[in-house]
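Presented below, as structure tokens, is a lone chain in the form predicted on its own.
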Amino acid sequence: MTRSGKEYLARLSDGRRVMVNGEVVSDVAAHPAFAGAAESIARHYDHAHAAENRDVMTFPSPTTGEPVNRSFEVPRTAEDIATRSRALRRSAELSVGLLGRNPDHVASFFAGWAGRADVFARGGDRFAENIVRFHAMLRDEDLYAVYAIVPPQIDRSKPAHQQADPHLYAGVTREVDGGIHVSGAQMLATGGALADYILLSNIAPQRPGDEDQAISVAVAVGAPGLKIYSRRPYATAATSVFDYPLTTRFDETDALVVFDDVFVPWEQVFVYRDREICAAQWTETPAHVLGNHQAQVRLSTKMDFAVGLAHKIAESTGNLAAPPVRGALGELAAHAGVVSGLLAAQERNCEIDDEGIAWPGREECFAVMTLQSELYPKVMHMLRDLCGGGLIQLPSAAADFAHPEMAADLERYIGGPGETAVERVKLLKLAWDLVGSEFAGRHHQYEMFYVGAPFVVRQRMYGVYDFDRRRELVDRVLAGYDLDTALPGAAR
């Protein structure tokens, strides 16, 4: 059954330990660094929980028949992919695409893993049973999972087992009757302070000798020994919601996770000391494609927001009729259209595998991943260009409008035809929080490296693209002429 936002917030009081600004935080829902994002996640739950949204946002649980979040559905048809996409977009629109790791994201990975549990069964039937059972538990209790799947940047020239301490990178240290113990650190647990569970695994293939790190396990955020080291939160530096409307509500924070001899019960272990299966979970199941399909719906929503904001600013400043401005807006719209068009193609060109599971079109999915690091920065640059100097001459804070002399001057020199100074400043401060604030800088970096190093993504695109079919076109043309082929129309 879907849970309410109130139920989500109540569960955050589970004894978790979040380290930030020299403080150990246990009640993240009440802390200024996390409260805004926690409330935004709560709105996500309330939206899906509302009866009027159930047709799109939920589907009947195969176990209980109760409505559960659509992101957990294992898709089996093209229509399933399309319906899922509509649900994901509705969810993304609640944060205009700025919550990169909302509850839909890793839920999509678990749907892909549960749909192809046979991959996990290579390590033993119990691991396949574990992934199916854990997915069902997340789905039916409507829980929020994030992941930490990249080792920390300690010494990337050496694999885990050659580090000064072979357990700097998170991995198994010992087995006990009821499970395993994990120690070490992993990044990048975006949203970890706000989630119910963290999936610990590795997305990069492990080298021989790194079997201790070749795992996939789920750990409750409140588990003893688990510590979340948050980056500096931007929300605590915001002067008001008016001045920082995005920072104050959508700063989900990124984190390093430290596992200090954390116990993980066998029921929450899906891959155990197996390098082949640890790699296969990303490539031989639809998890990676389903998760990135969700991320691209979010990216598309974010691009649409940027385009809408640019159009509204051009209208506000009286430049909308100018041909160069309309041309720039048209180019912005084209960039957003590339992402939305490739998402539609993923639905149309979905693949049904041998187990009857639907995968969004992989060529189109990896095409967006390849272009993402270029498209988003370009859109932000164009938005900056359209805003001009207005972004850097804004009043210092909302408090300026409470001072009679300041308010009078601002109204005279900033307000426009049919628009008050407050309305103009509100719009431009929204733009600044998207392109120029510290929160904006983090999003710029996030979108550039969300899918990993660009050269790795391009290699993956190479791997899924059907070059043979395209080469056939070349071979067909080559086969149509030779050294002695006569010119068209020549006498025969």
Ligand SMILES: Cc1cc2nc3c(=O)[nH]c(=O)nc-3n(C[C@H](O)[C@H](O)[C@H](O)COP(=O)(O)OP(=O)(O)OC[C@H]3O[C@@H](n4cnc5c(N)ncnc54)[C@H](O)[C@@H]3O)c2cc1C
Second form
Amino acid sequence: MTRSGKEYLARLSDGRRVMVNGEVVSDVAAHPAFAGAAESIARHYDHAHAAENRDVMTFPSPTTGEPVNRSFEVPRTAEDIATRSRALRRSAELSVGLLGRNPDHVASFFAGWAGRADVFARGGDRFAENIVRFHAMLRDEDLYAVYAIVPPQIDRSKPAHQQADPHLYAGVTREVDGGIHVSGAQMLATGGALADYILLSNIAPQRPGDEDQAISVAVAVGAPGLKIYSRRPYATAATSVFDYPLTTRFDETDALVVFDDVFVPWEQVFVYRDREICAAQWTETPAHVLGNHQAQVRLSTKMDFAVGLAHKIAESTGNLAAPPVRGALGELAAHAGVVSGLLAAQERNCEIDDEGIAWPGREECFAVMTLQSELYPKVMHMLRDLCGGGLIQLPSAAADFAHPEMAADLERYIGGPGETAVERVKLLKLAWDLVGSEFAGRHHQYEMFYVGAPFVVRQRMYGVYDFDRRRELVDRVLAGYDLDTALPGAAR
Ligand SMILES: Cc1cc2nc3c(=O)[nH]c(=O)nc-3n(C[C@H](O)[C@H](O)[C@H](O)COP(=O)(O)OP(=O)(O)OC[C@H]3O[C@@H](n4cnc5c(N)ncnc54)[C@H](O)[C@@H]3O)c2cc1C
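Having looked at the form predicted on its own, could you now put up the form predicted in complex with the named molecule?
Then the entire complex follows, led off by the chain already shown.
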């Protein structure tokens, strides 16, 4: 059954250890670095839990019949993908696409894995049973999983087993009664401080000898020995919600995860010391495309937000009537349209595999992954351009409006026709938090890298694209003439 935000927040008190600014935090919901994002995640749960949203946001659990979050549904038809899309967009709109790893993201991966448990069965039936049971447990208890699937940047010139210590990259160290022990580090669990579980696995190619790292396991965030090393939280530096409306509410934080001899029960092991299955879970199940379909619904929502913001700012500055400004807005809209159009095409061109599971169209999904590292910075650049120096002539803080002399000057020199100074400043501070703040800088890096380094993504696009179909067009044209082909009309 879906849970409420209150239930989500209550479960965060599980003894977790989040390392931040020189302190070890366990009560993240009460800590200023994480409280704003935790509240936003709680709102995400409340939204799906509300009776009026049930039709869109949930489906009946195949085991209990209770309403459960749509992101866990294993899609079997194009209509399932479209229905799922509607729910994902409603969810993304709650944070205007700024919570990159809201609970829908890794839930979508688990749906893809559970749908193709046969891939995990190659390592033994128990692993297939584990993935199906764990997915059902996450779904029916409405739990929040994130993942860390990339080795830390230590020495990328060598594989895992040739590092200075073969357990620097997180992997299994020993088997014990009832499970395994895991040690080492993995990057970069976005939302790790706020989640219930972290999925530890590897998406990067592995070499013979890397078997200890060729695993896929779920670890409770409160498990003894697990440490979440948060990057600098931006929310703690924010002066007010008015000054930093996005930072204060959506800084989900990212973390290096350290596994210090963490015990993982066998029931939470899905791939065990098998490089072939570790790779196949990404390529031979729909998990990767379902997870990225979700990520792109979110990106599309964020792009739409940027376009709306740009339009309002052009109106506010009085520039909207200028044809070049309208042209720039048109170009912005076109960039957003590329993403939303490719999402619609993913639904229309979904493929049903031999097991009857629907995969969003792969070519279109990888096309967005390939383009987004350039599209997003371009959209942010254009938004900056439309704002001009207005972003910088903003008063230092909301507190300035409480000082009568300052408030009077701000009203006179910053307010515009039909717009008070507070309204104008509010709009531009929102824009600054999207394009220029430290939070904004992290989002730039996020959109460039969350799906992998751009040079890797381009090669994956090469791998999924049906070049033969396009080469055939060239062959048809080439077959239509030769050395002795007469010029058109010459025979008449
Ligand atoms: C904000 C943010 C959030 C993230 N969240 C998550 C998360 O939730 N879970 C998760 O698992 N991961 C997450 N990641 C990590 C992400 O998956 C990795 O950043 C991504 O896979 C790229 O790996 P890397 O950072 O090690 O970059 P690298 O692979 O080191 O690449 C960096 C750059 O080095 C150059 N380069 C490196 N190797 C080559 C080569 N062989 N040929 C040519 N050029 C090369 C390229 O210019 C490349 O862009 C996140 C990353 C960011 C930035």
